[in-house]
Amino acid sequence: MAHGTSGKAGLARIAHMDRIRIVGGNELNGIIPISGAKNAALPLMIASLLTSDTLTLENVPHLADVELLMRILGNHGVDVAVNGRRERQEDGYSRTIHFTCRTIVDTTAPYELVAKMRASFWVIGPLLAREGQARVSLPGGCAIGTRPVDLFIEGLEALGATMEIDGGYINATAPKGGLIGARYVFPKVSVGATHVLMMAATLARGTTVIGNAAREPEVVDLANCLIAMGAKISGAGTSTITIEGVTSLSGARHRVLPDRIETGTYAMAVAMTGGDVTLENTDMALLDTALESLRRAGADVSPTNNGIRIMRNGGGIKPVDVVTDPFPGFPTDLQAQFMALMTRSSGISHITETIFENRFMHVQELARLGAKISLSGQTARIEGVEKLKGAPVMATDLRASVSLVIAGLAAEGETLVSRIYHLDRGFERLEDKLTRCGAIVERISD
């Protein structure tokens, strides 16, 4: 039986037995509304720990990771109120959620929660800033490399915190009187560590300067929200962010920015299948580099009043080489999707992954569909093939899972993607959005 995932019951049922069935060969034509960004929503939600007032977030996506973080924040004392299960708004489906943390009731983030989602580790910054202490489990999350927490530890130590690892937990303590502003230069760019240090510094005494900061739009979105809450932040979006500490933050109302990874994913799906799709409620400036790579591959990309139009009619897919890099470079979170597109190109392309190790686990699954891909270190060589053929495949992580969907949309016959609980973590109403544009996609529960 096929069914959707609307409502909380759908997300509670992230059954490992669920699969997605795709019958390939159809062009995509129509309109796809882009949801709020998961990678922006998560740190924005965590920022609610910094104030005793209410933080209201609009355009929050309905995803498994968001639901899990709501539970984790509740564990710390955040009251979460959702305006309707799904508010039907002009911009498609989105939710407004109110987060109120009058008192932090627990400064411990236990292993059983943090292990389920890496981003929940980020509570360490606000807890330390507001309460002067935090005990947070070392994180789990996606199996795409070690992603060490040393940058978080060093950054918070620069603000005067004492950080000790004990029994799989980090015990963090601020000096008496609170964290102290300082200058810290990240040895490598880290979005998560930039989020954490920026949040912690908002309540520190004095001025903090973060060097080699992440420049991603999600960092800018968090900074804008914190500024609305009363923080004094300048330089977000550049490699140097300056934060002048304040004694307290207030509530605010903030709209989560569009999901650039979802935007790029659907753009690549259209380039793969052919057709003409308008992606609504998004912005080309969020992913210039990826869209330019799509243009080079043969897709027409143009701005609309509130989004992007993607077309590919007639012409084939041209091979394009890409290297993943921090923003404004090509996003690592679109690497697997672009690789799926390149499997049908008219020549040989190369994709080099510079951000995470172990992020080529989708290669062997794409090969099951007939792709010709060879690996040498952190570079994949993709030899385009005339056609892909449907087969049973297995998702290995969030972005890899949607690359298999993209490949399945262009493959002959039926593709069955299993372990799709990964998809539910990051793509809202995927089957619904694709089906409305002519794809044959359905969720199957055995």
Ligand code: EPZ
Contents of the next structure:
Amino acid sequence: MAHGTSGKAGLARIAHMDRIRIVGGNELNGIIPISGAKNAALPLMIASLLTSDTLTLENVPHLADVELLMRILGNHGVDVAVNGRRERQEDGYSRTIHFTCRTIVDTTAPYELVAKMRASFWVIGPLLAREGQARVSLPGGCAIGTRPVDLFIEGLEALGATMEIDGGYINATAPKGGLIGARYVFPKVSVGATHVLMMAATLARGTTVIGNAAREPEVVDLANCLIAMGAKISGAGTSTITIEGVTSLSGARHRVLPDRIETGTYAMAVAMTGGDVTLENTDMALLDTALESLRRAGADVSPTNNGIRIMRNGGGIKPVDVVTDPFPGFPTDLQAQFMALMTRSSGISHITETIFENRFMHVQELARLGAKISLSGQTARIEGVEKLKGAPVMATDLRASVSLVIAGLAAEGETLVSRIYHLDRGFERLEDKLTRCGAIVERISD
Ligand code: EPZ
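Okay, that was the form predicted on its own. Show me the form predicted in complex with this ligand next.
Full complex below, order starting with the chain above.
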């Protein structure tokens, strides 16, 4: 595995005991380059298991989850080569990475690795499709909910696989001659299960039709990459995806789409602090619903040549109710950030979480900054306060952590966010990007 210098420098930054210190009160003004999407990069990397040729991915963000998945794929036989040079995106770390899996050397994904990152469970689809078998640890629960895998099991069974649970692992076996195309309608929308079934079906015999498929842009990005690799897929981005199986896939070169959650996060940060920021290398169409909620909250949002300009000059933050939903609804991955914004609104707002049952851990931490939030089932009632006051807080998961950063940017005085390894999983160079726009944010290593 050849790592470039930018990779090494970046890796040193991922330290477990680091904290982020924020001194709130400054507006954000300037330009923020948006990185490639973590949640597209992960399934795209996993797709490299489907071919013996090289899959080259451009605009891969430099994140702890990406590094971990490289190691996991390495165990299965994927050779990873990171270009030494940085991408054109001037001050970004996003890189071009080549993934080559000549032969699959191990079809087992062990507990120690799958437990660290749930998405690594998704290797089950390509392993089963290419090798006819996979032994993959069950991921277990996680901070935001129980997150079962029943939809993966049912979907792969529909393609003819035998799925047995044994000692915390799923032993998946394809019928002789490989998986068989079928029609399967998901009883519930799942991004991960859609990725997996789509990948598995590319090498199945015959045609697969996936009903009630996830419509997230990351599903479309994966489908486009698979198509470039020779897969026959239509309908990605709608709720019915049709895949005509082929006998083998080739290599391809594909650019990871912009991170819509990172885009929305910075847009919410600007709406929170006030100011004028251009988010570059991104696309409004990726997050219509969230941007519409921001407009209703009082932010000006407009398209630029290759991104989005977001402003809030004067004028307060208005209360807006949101309900999370699968795409194109309001994303669950922006729920915590929007709640941070609503803590400063001029009235009462409600946020309902419909995707994960335990995704409100930021509520207690926001309360430490002076937010007034009460919970009733899956709905939070947020009574806007005139000011937040800095305090030590603790990150609990990736998106919850960044909501604390957003709140800290608008709070009076100093906010210290601990356990920020969560942030390093999903936000590339967060403190740099904010500092360049006038925020006082620094990483403190103990
Ligand atoms: C993806 O997770 C994202 N992760 C999540 O982002 C995101 O929150 C989520 O989609 C929803 O948008 C990645 O892309 C790596 P799901 P995923 O399967 O695929 C239930 C982040 O912060 N379900 O669409 O795991 C599940 O419990 C992360 O970047 C079953 O019941 O989510 C949930 O309630 C967090 N059975 C709902 O479906 C199953 O077999 C949607 O989950 C599978 C899922």
